[in-house]
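Here we start with a single chain on its own, the form predicted on its own, put down as structure tokens.
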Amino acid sequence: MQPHKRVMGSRANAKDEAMVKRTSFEGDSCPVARALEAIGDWWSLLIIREALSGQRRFGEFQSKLGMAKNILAARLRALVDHGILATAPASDGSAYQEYVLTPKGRGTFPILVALRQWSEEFDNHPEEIATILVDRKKGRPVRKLELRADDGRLLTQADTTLKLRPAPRRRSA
């Protein structure tokens, strides 16, 4: 694993910078760490959840999530910078811009489903969860995500391991 770089926030004074200092996983060799660089804070995941539910405007995100505007603006900017959201002119022709999910952003759907299903299974008060994820066509609850081998076998953590990726072949001239 590569060493983690330290990054500073964009705050004006040194006291504020010390509070937002965090580790960057951008160049890390671990794909989990790299994913966390892009979507690893709770506000970003909640913004993505709202975007997957059809929210597109700054004000919609702000009212649904109750976030401070400066935090929301920073998270939206980071999600755009990471290619998860893109900005587009407002669909109603107004002067506003909208945030739309990119293919990379839509690719987070299984991640959010996995988090949801984990919470539904292990939450101390699952009866307080207000919604159920259902198949739109049939209206039935979605089956739990499963990890399967190429041959279709159901896999658990004990059935998997990590191995080094083969070095890329060099092209001869």
Contents of the next structure:
Number of protein chains: 2
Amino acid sequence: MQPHKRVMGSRANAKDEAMVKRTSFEGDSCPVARALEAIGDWWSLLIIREALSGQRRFGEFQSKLGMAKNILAARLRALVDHGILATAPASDGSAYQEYVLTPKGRGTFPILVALRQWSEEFDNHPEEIATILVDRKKGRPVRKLELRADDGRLLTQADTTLKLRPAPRRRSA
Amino acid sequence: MQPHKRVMGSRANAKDEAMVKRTSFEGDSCPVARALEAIGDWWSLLIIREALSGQRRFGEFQSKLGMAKNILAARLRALVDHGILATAPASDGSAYQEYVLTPKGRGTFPILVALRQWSEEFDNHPEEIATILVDRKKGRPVRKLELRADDGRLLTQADTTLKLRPAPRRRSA
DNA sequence: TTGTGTGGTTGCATTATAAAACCATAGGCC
DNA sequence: GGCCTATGGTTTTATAATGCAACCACACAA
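Alongside the form predicted on its own that was just displayed, please also present the structure of the form predicted together with a further copy of the same chain.
Now the complete complex, all chains and molecules, led by this one.
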């Protein structure tokens, strides 16, 4: 008989609501956390990346990314729920469905660019990176993303601060 | 005698090398995947975010983020291994250690800005976002991140393409 | 009607994450 | 020094997520 050292919940019978659950950032007030809630897992951004490069079919994502079909299905569902992808009834005639990016989905483009440029600049083996993002018209590499002030000055992290958002000021109703 | 808790490996005899493991993007040639390999999990970017806003101590991260100490420890170790954080021997006199951002760590700033701006633009409840990123000098909100061509033209996703990186052209030895 | 490809779901093993208990030092206090 | 507490973790245990393979449903073709 072990000294069952741990009383645990002691909630021997009740509802058993000690759910551990992978903490959600849904109600968090930090916009970074809120973004990660939607696309902060291992696969979502890669799916979006494929979608941005033109893939739309389940099988296309699956073969390009080499991921398990069940997680792909789960991720696609989550992305649709988050309004990042939408299901379109067809496109090539066949009665299958497709997954296309919504404006919200296409809006992730700067995130992907930022990730790419971070790898290009700091990766330990940048020579293993196969692709370059180029301006379509000239074919030349793009510049680094620029953060500018209202008046156009180029900003670094040190030039910025976080400020509390002013209260929404509700009308007295 | 404990019921030897878990068969675990059970590597009874043969190969048993069917390890499932959470697929790694380490060797992937896509820079986005390579970035996600380092900071693509649930907590790393939030830890980096706290570090960028000045936190350095284990307890500070733990209390600000409200995460379990064991995962915080694991994440900090991983971030140090990836060269994003470094441990500094002290700073306030006490013999404890601190975690400070390396240049590679500070280089993630555009990623965080991109995530923030994506939330600001597309979140379903943007009124719940508490903070605004402002220019420190003027106190006014910053502009959206800008992607520009070599010659300064502002680019959208549709104006860009991926090109294969030219071979490194090794000298004949 | 059988076959095949696409687009999934289900079952099971393994891994990661979470929460809480535990532990090892460091520093302060007497 | 001996005791206390705070800090900074590690260990233990439980639950959720992931990965793989097998299975299944339907569309379409022969």
